[in-house]
Amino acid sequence: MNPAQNSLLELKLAAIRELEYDDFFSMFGRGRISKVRGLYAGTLRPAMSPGAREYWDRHIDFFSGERRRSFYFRGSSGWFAWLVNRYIDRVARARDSIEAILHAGSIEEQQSIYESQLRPIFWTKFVRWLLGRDATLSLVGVPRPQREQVEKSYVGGIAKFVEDSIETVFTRLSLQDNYFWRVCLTGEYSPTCCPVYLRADNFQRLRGGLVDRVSTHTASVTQFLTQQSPLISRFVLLDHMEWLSTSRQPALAQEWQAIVDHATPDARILWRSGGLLTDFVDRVRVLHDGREREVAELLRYQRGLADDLHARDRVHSYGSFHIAHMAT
């Protein structure tokens, strides 16, 4: 729904195909490149859409890394994550015990730093307060419905979940590799802590021919749907159904009805939720077979693997997370 995401993947794409690997790395690892605006303006920008080329010509000093802001500490989730790390260089002073935990060798490591160190300067009485305004939650992506969702399920409400999540990750997940977190807290990745695409050997494999066989599409899920002709096999729906729990229902019950029409009898489905429980997904009603039915029935959960996989979530930021097969 958002064309910049879209302007941001062009850029990802056209970089892949244009860009040596180092420098690649630069721009999407580190998320700052020296003379930015000459690579821009004679390699990337001609290889993108008007519209990304619309969007990038007003942003591409997002990687300039000016005033040592990578690219990553940019836009409203990016602004977000710069002002808590100006809270834990200015105010906490606690860059030393982040880097430590980053580095620790073990989750038990880790549990010391973070019970020490870590957690008397994370939740104090304003930190709480903040976490708890709606505003705040806004910066990262969390919407009224979402927080009503979590609210209605989780004991202690939304600031308590946040703490709880948190400290799972801090305390019983291993660091090394959580890339979601360190980007975070640092601004950029590791060439050993990283997304699998920004590794120098599946670059090469996206440069062959892999990345020919992304494509782009501005549009919301039932309008992708009732666009296309094929069916399809696979459905990551992310936690935007929250967004349509609420007020916007209506806009929910099209959207399965898309799915339903446009699925393979043996599509897998992936979502999440900030809640525990995503009861407004099963009872959408939706016609199947010449009569109204709920989605539920037409959904065969996979709970065991779902919880398993969710307990591991190194971003774990959500309360559960759901894998279905149509049961058609």
Ligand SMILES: C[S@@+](CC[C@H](N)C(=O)[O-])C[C@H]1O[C@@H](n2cnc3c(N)ncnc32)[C@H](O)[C@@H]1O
Contents of the next structure:
Amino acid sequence: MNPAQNSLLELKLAAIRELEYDDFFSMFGRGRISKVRGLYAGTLRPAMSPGAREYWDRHIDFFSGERRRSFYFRGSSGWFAWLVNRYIDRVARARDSIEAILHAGSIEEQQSIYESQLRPIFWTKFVRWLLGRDATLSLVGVPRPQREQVEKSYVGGIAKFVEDSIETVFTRLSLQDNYFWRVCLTGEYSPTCCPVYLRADNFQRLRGGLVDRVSTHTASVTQFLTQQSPLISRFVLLDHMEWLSTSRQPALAQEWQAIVDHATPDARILWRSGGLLTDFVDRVRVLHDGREREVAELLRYQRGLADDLHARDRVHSYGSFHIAHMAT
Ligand SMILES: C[S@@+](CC[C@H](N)C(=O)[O-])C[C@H]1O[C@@H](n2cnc3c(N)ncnc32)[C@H](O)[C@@H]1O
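Please show me the structure of the same protein in the form predicted in complex with the named molecule, now that we have looked at it in the form predicted on its own.
Full complex below, order starting with the chain above.
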């Protein structure tokens, strides 16, 4: 739905097709490449749609490394991450501890660094206050309905939820391969700690043809399904459904109607939620085979696997994760 996100995806696709691996990693791994203007004008821009060109004509300097700020510290969430890093560097003076914990060789070492050096500076009264503000949460992409989902189901509310989630990331999950948090805390990935599309062997596979399988559509899920009328066997819905769950209930029902109408019989549907409960999905009513049914009657949840994977989620900022199979 967000054209900026698809513009970014188009830029990545163009870069996979047009750049050598070192330049590709410099751009999307390190988040900066000084010759970006030349690369953009000469090779990347011509390989993109008019909408994406219009976006990058205004923003390609995000990658130029100006004022030593990486691409990953641009945009509104990026700006927030950059502020957090300024706080770490200038106020808490904790850069060495952050580097040490990112390079720790074991969970025990992470725990010891966190307890002795990071916990005391992370959870001040001011930080807790900040985390309770809607303005702060919207900067990191958590809108009001999502906050309400958490407040309903988590003892201690959203601030405690964030604190517990961050504590799990730092003291119970390995940080060595946690590229999600590395990029937030440093503004870049490393060659051994990065999303799989950035690894040299996968870059070659993408360039060798896999890249042609990606198509982008800037639309809501409902618009995409009803306008293109595809048959879909895998839906990865992320967390957007709870954005619809409070004030836009009819939109949620339309979306599930479209999903049910366009799902193959063996379809699998993945989503996650800030809240711990899924009742907002289960009670949605749709028409199926001429009868009105609740969505819960049409799905078979794979709870064991979903809970196991959720406990290991390296982002760890969601309340629940769901895998559902069409059970019709
Ligand atoms: C957690 S973000 C993921 C963003 C993106 N995949 C990325 O990695 O940067 C979820 C995104 O879902 C999109 N979204 C919200 N409601 C939607 C809807 N009804 N249909 C399709 N996408 C929606 C928004 O653009 C939002 O940014």
